[in-house]
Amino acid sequence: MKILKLPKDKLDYFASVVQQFGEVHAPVEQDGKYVFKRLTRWSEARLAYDRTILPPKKYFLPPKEPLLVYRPGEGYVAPAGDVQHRLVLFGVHACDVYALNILDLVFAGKYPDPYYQARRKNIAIIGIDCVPDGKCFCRSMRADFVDHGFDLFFCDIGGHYLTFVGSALGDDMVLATETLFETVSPADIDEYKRRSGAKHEAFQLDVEIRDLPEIFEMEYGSAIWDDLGAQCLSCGSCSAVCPTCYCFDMNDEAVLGSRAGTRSRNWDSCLFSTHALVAGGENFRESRSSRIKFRFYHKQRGFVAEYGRPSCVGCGRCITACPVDIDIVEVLAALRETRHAATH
């Protein structure tokens, strides 16, 4: 991997040059929070942000996406769509890049999704490091650093950004900006190590994930799930803001008075009361306690069995979004600390 450095006072010029690689989107402030959206001018970008409301997932797996249209005499036709639209996502945190790598496992695995794959190919990722706050626990989930899944990644080392070049496209961006980038010095390396260590120590939340899947198995019947079910509103906010939740539903929307229509997929949530509802009226997860248990199990147990790691990246969005203050860190700690009365 090539490593260079970019002077901070040249960042705006660099951003203007990378527009040739796609429409630039970055975090902007909106009502005191942050969202990824298209920039009309570089001064709108807020790279020193904590987290965006919705993760970059929204660009790769849109909340609502037409998959095909059907018309009499034509059959099924792929919609024009935006999958070939070239974007540059500027300022993606490490945990969100890690989340995209997790989605890659799902949508580029045994059954590749062509819509996701096309967007992944046409959206460039420029990452940037961050400072953890009171809701971050990505260090515990081993997602506070990534070594792939991005084109460029910037790390603050004072007057410069240490820049990791992660792809051929990233190398093209560097070449397109001519002499902006400089060679890294030993002092730069020392400063990177110092700041990396300081960031590691700055985390306020810690989750022990060792043997957590086994604890989930042993606590399948725990009363904790009933308590959470009584508290949960089944609103699905945690799923909507989660960077790795990928459940979707398929719907056919017919044009009234004709045999034409559109088939779309829409974000779904395992917390919705209709998520496990099937034909005939059977609902395999009718209670809220069973649904919230399933969500936690899939993140921390099922995904581990399938892919070797949890699908949670510790971004803290679900903690921020939950209207009844269900805190994943507290839930995991409670499961680990549960004591059972002795039986004879």
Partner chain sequence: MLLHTDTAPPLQPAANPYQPYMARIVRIQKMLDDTRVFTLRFLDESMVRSFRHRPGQFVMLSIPGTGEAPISISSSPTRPEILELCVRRAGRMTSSLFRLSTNDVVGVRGPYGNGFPVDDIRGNHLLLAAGGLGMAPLRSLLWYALDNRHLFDGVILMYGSRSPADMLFRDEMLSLAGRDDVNCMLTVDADPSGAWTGRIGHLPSLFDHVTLEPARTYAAVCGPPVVYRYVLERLLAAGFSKDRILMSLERRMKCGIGKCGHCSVGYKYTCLQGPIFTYWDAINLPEMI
The other form holds:
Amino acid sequence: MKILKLPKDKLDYFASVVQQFGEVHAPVEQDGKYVFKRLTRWSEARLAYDRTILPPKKYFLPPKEPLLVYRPGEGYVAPAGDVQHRLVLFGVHACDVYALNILDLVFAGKYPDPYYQARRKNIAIIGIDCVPDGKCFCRSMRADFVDHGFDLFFCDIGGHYLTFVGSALGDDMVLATETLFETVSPADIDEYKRRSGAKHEAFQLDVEIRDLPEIFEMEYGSAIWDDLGAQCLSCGSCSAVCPTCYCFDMNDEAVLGSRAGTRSRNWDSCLFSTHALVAGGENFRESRSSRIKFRFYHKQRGFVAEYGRPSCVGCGRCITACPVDIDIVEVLAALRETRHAATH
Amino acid sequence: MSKPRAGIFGLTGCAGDQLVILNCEDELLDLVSLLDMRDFLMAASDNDTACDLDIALVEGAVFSRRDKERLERIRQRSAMLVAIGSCAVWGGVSAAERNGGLAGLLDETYGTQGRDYDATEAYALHQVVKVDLKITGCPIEKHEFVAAVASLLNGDPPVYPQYPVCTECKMRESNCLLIEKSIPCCGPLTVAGCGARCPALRIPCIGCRGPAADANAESARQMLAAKGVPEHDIRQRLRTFAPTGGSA
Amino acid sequence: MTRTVRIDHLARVEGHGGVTVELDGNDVRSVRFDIFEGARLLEGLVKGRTYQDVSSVLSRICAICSVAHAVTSLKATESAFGVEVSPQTRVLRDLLFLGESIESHALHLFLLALPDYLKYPSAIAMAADHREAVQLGLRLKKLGNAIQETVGGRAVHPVNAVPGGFGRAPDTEQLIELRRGLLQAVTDAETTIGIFAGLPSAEFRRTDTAFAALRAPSEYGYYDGDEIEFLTSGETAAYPCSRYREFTNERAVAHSHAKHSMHKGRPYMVGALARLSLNAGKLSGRATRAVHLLGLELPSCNPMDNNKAQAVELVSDVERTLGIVESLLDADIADETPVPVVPRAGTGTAVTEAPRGLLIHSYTYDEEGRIVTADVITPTALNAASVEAHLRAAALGAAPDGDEALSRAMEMIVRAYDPCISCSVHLIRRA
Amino acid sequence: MLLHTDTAPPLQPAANPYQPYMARIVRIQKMLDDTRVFTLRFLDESMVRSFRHRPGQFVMLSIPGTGEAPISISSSPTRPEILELCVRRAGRMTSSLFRLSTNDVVGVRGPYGNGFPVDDIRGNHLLLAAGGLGMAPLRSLLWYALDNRHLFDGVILMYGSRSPADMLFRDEMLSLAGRDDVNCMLTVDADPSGAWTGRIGHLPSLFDHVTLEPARTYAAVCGPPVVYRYVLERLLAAGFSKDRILMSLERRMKCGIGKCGHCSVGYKYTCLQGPIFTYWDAINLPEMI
Ligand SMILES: Cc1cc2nc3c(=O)[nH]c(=O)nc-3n(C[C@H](O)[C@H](O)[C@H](O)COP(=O)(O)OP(=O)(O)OC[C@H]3O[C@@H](n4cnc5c(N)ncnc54)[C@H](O)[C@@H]3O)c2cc1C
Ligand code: SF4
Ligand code: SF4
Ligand code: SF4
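Same protein, the form predicted in complex with its partner chain this time rather than the form predicted on its own?
To see the whole picture, the full complex is given below, headed by that same chain.
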């Protein structure tokens, strides 16, 4: 991988050059929290942020998105839409890039999703490293570092950002700024290693994911799920903010006075009582406890079977977004806990 | 296909849902050309008050014998009866805490004369007649109303979200008032469809659309109590717009 | 020979009301403006509720005046707690009232009243021949709604106005968007004057009329002010709103859920015509020209002139709104949060001008900020006695022309008052 | 340096798996009061020729302006050019479909799902056990087997319905009774009409009348939950290995292509790894049955 470094005081200039590659969006502050937003000025960007309310998922799988337009005589046609719109997301954390790599698995496969794919092509990602806080456990989920899925990735090494060039587009960005980037010295590499080690030590949360799938199978009937079901409000916040939750619903809305209409997809959640409901009223996950169990099960067990790793990246968003303090780290710890005296 | 015969009626309420219909300025002329509007007292004076109707849209709740009789009459003449607005769907604001205390409230308000007034306990429409479709909201949302008419003209019931406001609040990426500021917000219990308008304005959801499917009121109550909201206020808040919600 | 002419259920008005006229030959025995809206008892129901919930519950008294109810309620609550809101909040509240006034007047003039003059049963029927006029009305209405949405967060039952201010002030982009609509509305309002100036006049027998309106501090406004001014046969009188009971004198009457108000034993009219009659001097040049174009002589004892008065207010409202939007844009609107509200025991009374006239909210709170008593007096309730006086006069005039003409006269007069019947259902404990 | 512009071509319909192709309803046959068979033919002749499916697969059927839902293909791939869908009126989309007439157009995309593992079944006996509407997905396999009769050893059809009037494709089924290349066993729970000359009794009772060779047989089962319960019992008692029992399962579905998450059970997607599962899969997936 091509690795360079950028003097920190040149970041502003670099950002101004990057505009030619698309509309720049970055975290900005909103009443004490952060959101990815279109910048009107570079000074609005907050690159030292904890986590955004919504992950970058919102750009690739928008909460509500028209998929097809139907007109009598013409059939179903994809709307002109904005999938080709070029954006640059500036300041994406490693876990969020990792989460996109996970979504890539889902939206590729036998039936690649053209809307997602087009956006993935047209939205550039400039990653940035971060300092874990009390809700982060990406280290445990092996998502504290990413080696692909971005165009550029910046790591703070004091006076410079060590810059990983992850794509041809990223290389173009570097080349467009000509002399800004410098070559990396052995001292820079040492500094990177020191900081990376310090970051590794800085995590306050730890989850052991070894044999979690097996534990999930064994604890399928655990009373934990009943307790969680009694607590959970089925509000859907956790899945909305989760960078790897992708369930969606598809609905048609007719144009007044016509059969013409728009078929759109909207975020859905496995926590909703309608998620597994079928015609005639049968509901495969009627109880709230079966639904919250499913969310955890699918992330930590089902996804592993399907794609070889859990779909959680440890970003901590669901912990911050749950009104009744349901905490994935605590749930996983409780599942692992031994509660019975040894029999022999 | 002949145009469906339609009527729009108001029982006791604030007329907000009928006003929302009149507020569909961009669609109004289309709406009235697609429907054969036979009976719409708030907007027309040449109403046919007897004809059979394909669709009756009824706003307001039942608060008097007169309301009850009108509603029953509307039901008789209509193939499909649509409850519009939280009063019609849930009883609405004026139904809260009314039942049981009616005599006292009347006395207090009108003095002894109040006893002669035609006032009854409050009922949501479905408690009196069969309701075919419910469009909730205080008032209803324009886009949900227009979508309902568009669907019904094609013979389909409209599809509305059943999940709570929190999900729409997240879709808008608003800050969470409940979590960040401990402000009692009814978002987790209230059915979405409003686009989480209030939290986007930094104002807590007051539940004007009534409960979401499978709302977990007990857990919400415990959560609010833990944040120090007095039980009395929690109870009132959660029941402001949907006093019939729990039992119906 | 005695007979009864009855309009069972008034059409094209908000809420449920009727008119009953008892005649003996051409002599009018009695005239009753009946209100049979179901009793909603909202003032009773807010008892014990915290101040945070009061405005949103009481705005549900009436959708068409929901801004007026919501904001007047806040004004009363803030007055009880001694809360001073920011100047920007006052301006935004004014704007919110203007939006409601534009929406309400456009709705009434084009969709409810105009069909009367042009002899159509509804605006729907009228649209077939007068599509442009209906579209113009809808455009103005939509603008009024856009203002309410921008400032209040929603057109019906605003959500953004809260104790102490607004949840979130509109941003510059929203204001620029409003300005675009307002520039079109200036022309539309002028056209409205043309339309109403060209209508056949509607004349019924008159009766000497008294008026009451909010004394606005300087401009022709609906929100600011604490005094109520009366104009009775050329004489004026003013009262601070805290003394509103002296002229509300509510009496429950058997045929109606609304109560009747008198000032010194006389009914009085509130609403657009009353405001113009008392505040004509505060109108802008453009609005004053509209008064002349419409041939409106002020004060006017013809209740039908209330329609013209609303048309004048449309001109004035659009102009004032544009002025406010521009000044907010010039001054860079601030992202304010509401001023802190600390409850205390006490009473607060507020008065404002709803589109249909004076609106009074008065509350007593306990020290925790819970309602002890709430009293809401609405324009349609204030107008009820005046409506009956005008109906009686017109009935006397129209009786010889037959029952149909009489009914039509009754309907047109009631409609000219633009009554809002759900509003008028006023329920209060009399001390 | 590369130029990045906004001029990339719009999404190509062919590359869009959400894109339904329009098809005409060429025939509607009433089966039961709430069940009809819709015969569809694509408007586009190249689609007519290129559309190929396996028995047990399904399509996503769109009613313009209303919505979309998964429906099994009831016709056999051996009888191409048309698609037969046997649909029960259950909710919004299906009710809308029932209001359509011949010549109306609908949208179809697919085929989706794994279908029956016909290559594995080849050379074995095939037992089809259908209850009620369960005939809809099995009919495709039935005709596939009959039209490729040489590929299979014995073919046994067991079909049970509530009454003779509730039997789907009744004439077709009765006509099979006379054939000697298939053991067609039909039964009804009851016969209010009195005109039924065949067996009366529940579907599982048919097992009393056959000798099976479990080690060389694949059983394909489809029907309401009771059918699964008792038929599975019989099959296991007969000594069927759990991976020789095939069943078609239903889950809520929105996309049909493994994206929307609704049909996920445990760690499988009904639309991709299903809807045909072995009984072994089924008991190993939580919530599956
Ligand atoms: C693989 C598969 C094959 C099927 N084959 C047939 C068939 O051959 N004939 C037949 O009549 N029915 C079949 N069904 C069931 C059929 O899909 C439902 O009856 C249908 O979705 C009901 O849609 P609706 O809009 O009428 O009902 P509503 O209750 O209004 O459902 C709304 C939406 O929810 C989803 N949904 C609801 N019920 C189901 C369900 N049971 N399965 C999947 N999605 C559902 C759909 O997206 C549907 O559009 C099959 C289902 C699956 C999964
Ligand atoms: S499950 Fe929670 S911690 Fe894991 S990726 Fe999703 S939001 Fe982040
Ligand atoms: S955020 Fe919490 S309460 Fe809401 S659905 Fe998720 S787990 Fe349940
Ligand atoms: S602010 Fe209210 S609606 Fe929004 S997420 Fe929080 S609790 Fe839910």
